[in-house]
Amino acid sequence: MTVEDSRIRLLVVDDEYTIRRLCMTVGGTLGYVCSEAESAETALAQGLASAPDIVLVDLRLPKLSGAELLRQIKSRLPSTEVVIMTGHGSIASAVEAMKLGAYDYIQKPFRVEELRLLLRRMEEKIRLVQENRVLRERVETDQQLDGIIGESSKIREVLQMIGRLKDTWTPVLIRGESGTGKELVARAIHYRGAFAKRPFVTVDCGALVPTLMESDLFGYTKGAFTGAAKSKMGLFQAADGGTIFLDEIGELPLELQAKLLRVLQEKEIRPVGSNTNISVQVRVVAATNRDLNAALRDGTFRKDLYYRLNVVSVFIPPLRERRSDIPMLVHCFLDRHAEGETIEVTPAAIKLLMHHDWPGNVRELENCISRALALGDHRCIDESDLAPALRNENDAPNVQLPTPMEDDAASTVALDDLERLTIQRVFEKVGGNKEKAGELLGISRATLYRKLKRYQIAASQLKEETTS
């Protein structure tokens, strides 16, 4: 979004030139993008094309009235806010216009400061509506991303890249350590865009049987080898029109790499035992936890195939590089494995979780939480509920976590986030009842109010109490 795109757009509709100039001057001083129209007809024909955020409309216009223009604006652009400008004798009509959807009215002649305050008030409402819409879209997007969870800058970069790639045929190489969620990213690239209703075929290159790799990928004809009683479609043909995900591409033998390269170049496959090529249109998304540059140097991976696959590269950071996402992930796993339950995680436990380097990444963290739930009391997860490896790490309680100035947050930030998320989660469970929330959290009502104030959790964010 450009700077101009994010600015408030103001349209002034009045048959008096001096009024239009005054309103546009005030709007200009507030940083708005301003336009004008001398009649309702001009506004409908030209002015609404820019989808203004605010329209100042004179109630008495030469032909089509301001009230009728208001109706048409609200019909075409329901989210546009309209202010009626009126003389002293038309206040009753202005009030009627508000019943039709006008935000407010302002009486002529008005002072500059009066108009400025009105526009500022409208801007605040518009910004709030825009922020709410963005948040809703973000929540919907997060729900569609097949479990990719996080707020850190590095995971946001991954999500942005997914958004750019979702509708393209461009080959993608996903890099990341084991357990970071490479298949989740591949599925998100496929299912978020135009490919969603097309085939998505997953191939674990490391699990393919060497003697059957070619026939698995490209299929075979009847009689191609002993036991081939009938022809069989390969995985590439099954993915025709959609996406094939080649997981652990670095495990593919050199002979198969050459044949895969031909498929990417010619967009054709040849089943084992056949002399006929079959055209396929497939988007290839590959993934690896190996250093393919090292494989290029030692000759175990073809350079030409690497450059074919690595048109766009997506790197998924290890969990140790986005520690601020750990509290959010913990809550996600609690919801997944203990749905409907309210389970607290103590600050001491979260400190251990934040300190651990997680060589198994998100997968290891989920297993850790699952283990704690299985062995715990389903009320609270403390240090003693975590795996011994976490508890026994050298000087774990005394190690300083990254400072707030370092990338991806500090322990205090994460602990605050966890407490805030816990309070909000408990409120959702009890329908906004503060008394019940205090009981579940084990704190007094006064302490609860202090924490609501500390974390700036407004009452409007929570459901009204069912009882009090």
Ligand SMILES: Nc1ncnc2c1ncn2[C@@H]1O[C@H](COP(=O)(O)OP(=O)(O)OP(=O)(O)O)[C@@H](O)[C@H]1O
Given for the second form:
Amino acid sequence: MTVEDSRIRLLVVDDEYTIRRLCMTVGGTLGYVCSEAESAETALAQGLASAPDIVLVDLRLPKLSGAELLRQIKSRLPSTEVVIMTGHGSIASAVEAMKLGAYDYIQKPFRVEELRLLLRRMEEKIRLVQENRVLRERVETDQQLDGIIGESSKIREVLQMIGRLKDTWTPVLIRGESGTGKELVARAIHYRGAFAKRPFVTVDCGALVPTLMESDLFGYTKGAFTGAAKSKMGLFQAADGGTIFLDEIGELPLELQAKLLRVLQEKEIRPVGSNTNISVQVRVVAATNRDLNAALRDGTFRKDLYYRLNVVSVFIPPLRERRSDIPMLVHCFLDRHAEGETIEVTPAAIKLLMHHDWPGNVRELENCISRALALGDHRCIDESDLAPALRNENDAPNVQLPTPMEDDAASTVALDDLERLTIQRVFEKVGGNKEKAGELLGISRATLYRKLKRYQIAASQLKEETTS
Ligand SMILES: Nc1ncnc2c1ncn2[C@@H]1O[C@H](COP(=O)(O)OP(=O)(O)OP(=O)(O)O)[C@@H](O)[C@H]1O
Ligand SMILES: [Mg+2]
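Having seen the form predicted on its own, please provide the structure of the form predicted in complex with the ligand.
Let's see the whole complex now, leading with the same chain.
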């Protein structure tokens, strides 16, 4: 997968217009993303938000000096490289600047070629540092940052998609019922890849106050409305260079859908009360638990926006369609909510958990486990510790396999998962007796043996699998 944002970001800070133009032009010909500021104050207030790789700083700036700006850049963005531009006879201060952490200095007036060579040299160094960092992060984040648990083929597909998307600017739409882990996946897309150290901004479109939505998203200028005493940066600008996660996108009112569409098309925002646009580059990850198709049909969601957001879509299946993940999730939540304790879960409890339909998906399972922990004795979780709702479900029929519920699920659950699950459950039911299990499953002993081998189920292992 290509890293589309491999372009170097250059910020030029000089009060002289001609110098800024010159530097911007040279940066442009090198393929850099260039921005400018005419003072240190502007650079600090706006320019640094895009986390530039290189900043060219004029040593003599009107108010705040170039040296002070250098100091502040280095403390805010340690990996940003700064080049000091000096006038005649200020070599001594340039040397001072080097001591403060400037990468190099260049004396005015300089030739285009001189600047170009210097930028090239810096670029090489920056790329090397970046590559190493990305590698390091990949190892770290894969291990711990997002912690998406599950081994079912369904979850593996989701993980594969994350792997393909993590380093791209491609807009992603994450779909899934409530509690399936949409936010977790959005974070994984961001933190597993090259964006990890850039901003990740979450916007809950369902929770935004309608009247403030636009200014929240795009910012406002001083005096834009009563109470706007200062201008304020919007969420899109805060996410510049990184990912904006638009949760519950289906809740966005039509009017703002149009504005969002424009941002995605033009890659520019316009703060409320302003008449100039600000360019922003953000990756948009949106999530919805609603059926957007219905919203498209009844006209409450714009089609053009939908196609923009849904360039790639990641569907997270409901938990009931990947029941084989349940035991692992249970143990993950035991770790999360009772760290350092060793708590057993009885086979009967696991069975109950695997039977439940989990309309609230993983979140409901997590709540159920934390409730069981709160009420239980912290040694063992048994049927009696689980919510009555779960227990009653199982009281009804004497296990018929597969149950109708699982027939439905079969259309979507990978057959292998379902088969393995079914065999495990039957086996448990008959206490590991292969003959009885074969009978119940309606398959010959030979077939049963083959399947046991294939799924690596051993009668002895079964107990372990369901209790540990
Ligand atoms: N595969 C998973 N592994 C571990 N934890 C998970 C997994 N999926 C979900 N969770 C946990 O379940 C809870 C709900 O997940 P999340 O908030 O991402 O769901 P959601 O789809 O955004 O839900 P909603 O639609 O209600 O906003 C979180 O605590 C999350 O950590
Ligand atoms: Mg969510």
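Just so you know, these numbers come straight off a predicted model, no measurement behind them. Residue numbers count along the first chain shown, from 1. Heads up, when I say rigid core I mean the largest set of C-alphas that superpose within 1.5 Å between the two forms.
Core-superposed comparison between these two forms: the Cα of residue 225 travels less than 2 Å. Once the rigid core is used as the reference frame, the Cα position of residue 306 differs between these two forms by less than 2 Å. Relative to the superposed core, residue 75 shifts its CA atom by 2 Å or more between these two forms. Its Cα shifted by 60.8 Å between these two forms, residue 37 is reported here after superposition on the rigid core.
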